[in-house]
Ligand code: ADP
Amino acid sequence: MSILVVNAGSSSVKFAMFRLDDLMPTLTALLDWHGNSHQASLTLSRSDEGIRTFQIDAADYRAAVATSLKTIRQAMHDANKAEPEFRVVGHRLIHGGEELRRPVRIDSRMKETIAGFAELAPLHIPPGLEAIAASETALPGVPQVGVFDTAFFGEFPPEVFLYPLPYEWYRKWGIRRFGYHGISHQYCSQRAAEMLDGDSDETRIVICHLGQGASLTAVRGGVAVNNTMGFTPLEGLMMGTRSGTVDPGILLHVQREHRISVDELDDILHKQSGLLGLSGVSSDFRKVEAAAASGNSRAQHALLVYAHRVREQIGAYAVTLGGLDALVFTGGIGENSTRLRRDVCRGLECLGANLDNKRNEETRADGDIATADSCARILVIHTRENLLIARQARELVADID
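Let's have the structure for this sequence by itself, in the form predicted alone.
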């Protein structure tokens, strides 16, 4: 008996299978369109067989996910000479609002609730709903469970979640800060506590989830006390194509003076800004790094801005926590870019965080890259969102049983 995890994004879908009894991973897969709207590749990796790649016709998102699930089931059948049995499918869902702070069983009413948040996370919620529909078709009768990125931030106090806007906007329209990437931040906070050999209620951790999307979370004793993302995932740090926080006066200015429409502005802020917008090279951090190394000044500036914004937010959260016991780097960029970690940590000695340059170059997740005498530890952690989703989905169906 297995658990299937489906993590749907705007241009890719990650799959993972775990054994129900001990949560050992048995398969991972990535469905990736590579910018091609009509065809995608499905890359399967099994612990007992290596990597295989399949071409998937992508007439639409739902069909591509359904075909991928069929391919995954066939691959497992070929390996084990039997059809895999699934106890539950766990979905990563980016938004649960104020009400949905725990994993939920997904039914038609719950899908309507989730769809109501689509405007707040347009790159993630529609694909997530399509993936749910495909999973229901491919695995009829198997419980579908949603695990929400916003849930980890459900204990934010009013001074954190309220904006300095008319209070009626919150009361009538629900405009408030939610926070995102919560599944990753929750896993990393638990893993960091293990690596620090303690479970103190006062352990102060700042987690840097840096990938195509990027956010920081301040955690005290395993509880999130702030996150850089807000009402939408657009707030906060500079990202691959998203701007992060900018002066709202700029947005009013370009609308009034340059006749940029709301829809155009939405597209620019979500898809044409960040690393891509500043560098003019790519939204891929690796390509921007390569361009910077070859002398591209715009790429160099983009990397400096990126690191500066991460570093200043670390400082703010260290003050919020009253100190820093550990700094965590995770996500595709945080885990793999030694340059980014070096640039971010430059100047953090005042917080007691001293980077060991040799360890930074040599260490892979999960590891400690701080100097031996550093007061705060600097950890590189491989985020395992899928494992946390599988664990919580298993707990929910066990409670139902």
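Any chance you could show the form predicted together with the ligand after that form predicted alone?
A single chain, with no partners or molecules, comes next.
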């Protein structure tokens, strides 16, 4: 028996399969349109076989996902000489609004509820619903479960989720802070708890998820108490191409004085800011690091701003938590950039977090890079969002049985 995890985006769909009993990964697959609306490729990777690529007729998103699922089934059948059996399909869904704070079993009423969140996440919820419909067709009778990126943040108190804007905006339009990247943060919070001696209900952890998108979460005793992303994933840290938080007065100023339209501003804040906008080199952290190392001063500034914003937010969250037991680095940048971790940890000694420079250079995830006498541990954790989705989907169907 297997669990299938489906992560549907606007231009690609990722699949991951796990064994039901021990959650061992058995297969991953990527359906990618490569910007071409009619043809996509499906790349299958199996631990025991290597990589195979298939061309998929992709004019219709739902049909392309269904074809991919059939191809995955066939590949498993060929490998095991038996029809693969699926216990549950877990779908990653980026938004569960205010209502959905736990994984849910998806039925037709639930699909209507989820469709209501399309306004909040227009690039992710419609593909997610298409992928659910495709899975229902390709795997009839297999329970479908939705796991939400916002759910880990369902316990935010009013002082965290309310903006200092007219209260009617919240009441009438639902404008509030939600938080994002919750599946990664929840996985890392659980993994950090396993790695820490004496984890308790009061353990205070700050998790830095630093990838193409970036956010920090403050966690006390396994419960998230704040996240740097807000109503949208644009708030908070500087990212690859996203600005993160800036003075809202700037947005008014450039519209009034420089005639930048709302659509242009949308594009600039999402796609032309962050590392790319400041450095002028790339949104890719490695390339910005390489440019900085060869003397490019804009790239050097971009890295300084990036680290400064992470460090500043760690300080704020340590205050929220009343101290710090562990700092976690995850995501492509957090897991791999020794320079970034060094820059961020500079000055954190005042919070009891002391980086061991040698361990920082040598440790691979999952590991501890703090000095032996550091009061707070500094952990590097390889995030495994699919595993958390598989775990939660398995728990939900076990509860239903």
